[in-house]
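As structure tokens, one chain now follows by itself in the form predicted alone.
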Amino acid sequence: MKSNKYSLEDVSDFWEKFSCGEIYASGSSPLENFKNETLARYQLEPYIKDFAEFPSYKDLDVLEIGVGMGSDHSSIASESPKSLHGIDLTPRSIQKTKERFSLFQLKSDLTVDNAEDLSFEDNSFDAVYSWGTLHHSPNTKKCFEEVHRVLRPGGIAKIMIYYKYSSTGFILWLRYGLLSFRPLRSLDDIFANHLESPGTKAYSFKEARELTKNFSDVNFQVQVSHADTFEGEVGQRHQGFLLKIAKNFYPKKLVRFIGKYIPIGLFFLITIKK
């Protein structure tokens, strides 16, 4: 499944420059920075809260893989889990999240770690949460195997990865396939080279079923995202005249409407039970 020429170091170097969501962290103080980042995150992605079901983590042993700026991690911590661990591949994200938790007086064990080889014993957690992280790893299949390993029997994982046949994928193909006179270029190659960190992947339903085959219960949902509708600070790697046109004239409401009935969103929401 999906070979990847990029390494963990390539991925780490990309995200160490700027943590996911950091572009929204603007304010007159560190406290305001974190508040504004969280506000922007949940305004752009309100479906995160419905999917994550943060209150369900109360009194559970919880692991988040890929804490980023720590918004979701603080939402979990606020629900009083029995224990909370957060990992990220980059020291930058761990430091940012530690700063947030210190300011908001929240508790978590935050460490740099590798999702392909987690530093936890088997059957350590009741719940694992990961939003938009595992598709960046060179070996996403190994990440899912690690999630299965550290979950206790009956434990639940909620994971978002990217969906291949999304409107975002189609737009990227138009730009870097058709308009670049390479119409036969694969979506795998386009995602790996033109969406976020080097080697980023997106998955079909068939490929996602292969990733989750070790779990006893699996639920898939495809969500239209702000990337599909050119909202927020999407497209930072693709500045230019075409992007400006798309942001002004793209049929956002139509895309959202179609997405209610046909899976065209970028976000692949996966709930799995061990």
Ligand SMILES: C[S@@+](CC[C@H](N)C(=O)[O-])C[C@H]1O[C@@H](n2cnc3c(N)ncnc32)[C@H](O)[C@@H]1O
The other form holds:
Amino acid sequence: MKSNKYSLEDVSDFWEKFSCGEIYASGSSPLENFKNETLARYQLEPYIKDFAEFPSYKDLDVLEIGVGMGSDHSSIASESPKSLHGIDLTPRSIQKTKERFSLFQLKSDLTVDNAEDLSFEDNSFDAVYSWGTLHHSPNTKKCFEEVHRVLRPGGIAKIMIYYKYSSTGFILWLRYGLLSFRPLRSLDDIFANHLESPGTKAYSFKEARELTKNFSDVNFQVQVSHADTFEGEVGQRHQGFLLKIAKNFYPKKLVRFIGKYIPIGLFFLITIKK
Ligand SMILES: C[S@@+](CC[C@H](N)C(=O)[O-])C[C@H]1O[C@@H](n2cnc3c(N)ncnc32)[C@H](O)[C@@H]1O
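Please give the other form, namely the form predicted in complex with the ligand, since only the form predicted alone has been shown so far.
Expanding to the full complex; the earlier chain stays at the top.
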């Protein structure tokens, strides 16, 4: 199983500087900031709602791991779950999500916590949701074990992690492998050092099967993301002239078309049942 040299502290330091999606949170008031962030998110990534199926959380005990700015968390809260808990590694994300929930008068129990060692009893939840989080934690295998532990038998988890053999992986290899005169550099090393927080991982189908082997039902989908098509802000680490050119000339429609038939998207959408 994958391991790397980065610690939980490295990951936390990265996300504490700037929460995911914060770049879209601009408006004339704090309430507008949150509204605009959510609007931009679902415009750019309409597939989140299709995958998450937020209305399905009604009347369930739900945990979200890695709430970030709290957009998806508020979508879950709006569907009247029986109970809702949200955790994140960084105080910044928890504080932002608390602020959002207070402004929109939504309810959730929000705490700083670690996906690798959750502070919940076994069999606590009917559903666990986690978008773009577990691949950032140094021990992603442990995170999946924790999801299994806190889910009740028959409970469902919906998790997005990164898919390795994606168009984003290829572009990163072009930039940090081939064009850096290191064509033999591994994709694992490139993802760990050049995509978002230090030590970020991306998975093949075989590796994802290994992560989810304790679950009874497993469903995988690969989704072409906004990162694969250079739309929106592609991440805190990537800016500059080459990126501007790529944004204008990259064959977005072609990538999306191919992605319907061949798994080339960055987002690995995993639905698992305990
Ligand atoms: C890319 S952001 C995603 C946030 C949110 N789900 C979204 O889609 O906007 C990754 C988040 O994962 C959190 N995170 C990383 N490792 C974690 C861990 N071990 N436990 C809890 N949260 C973690 C980070 O603090 C960060 O807020």
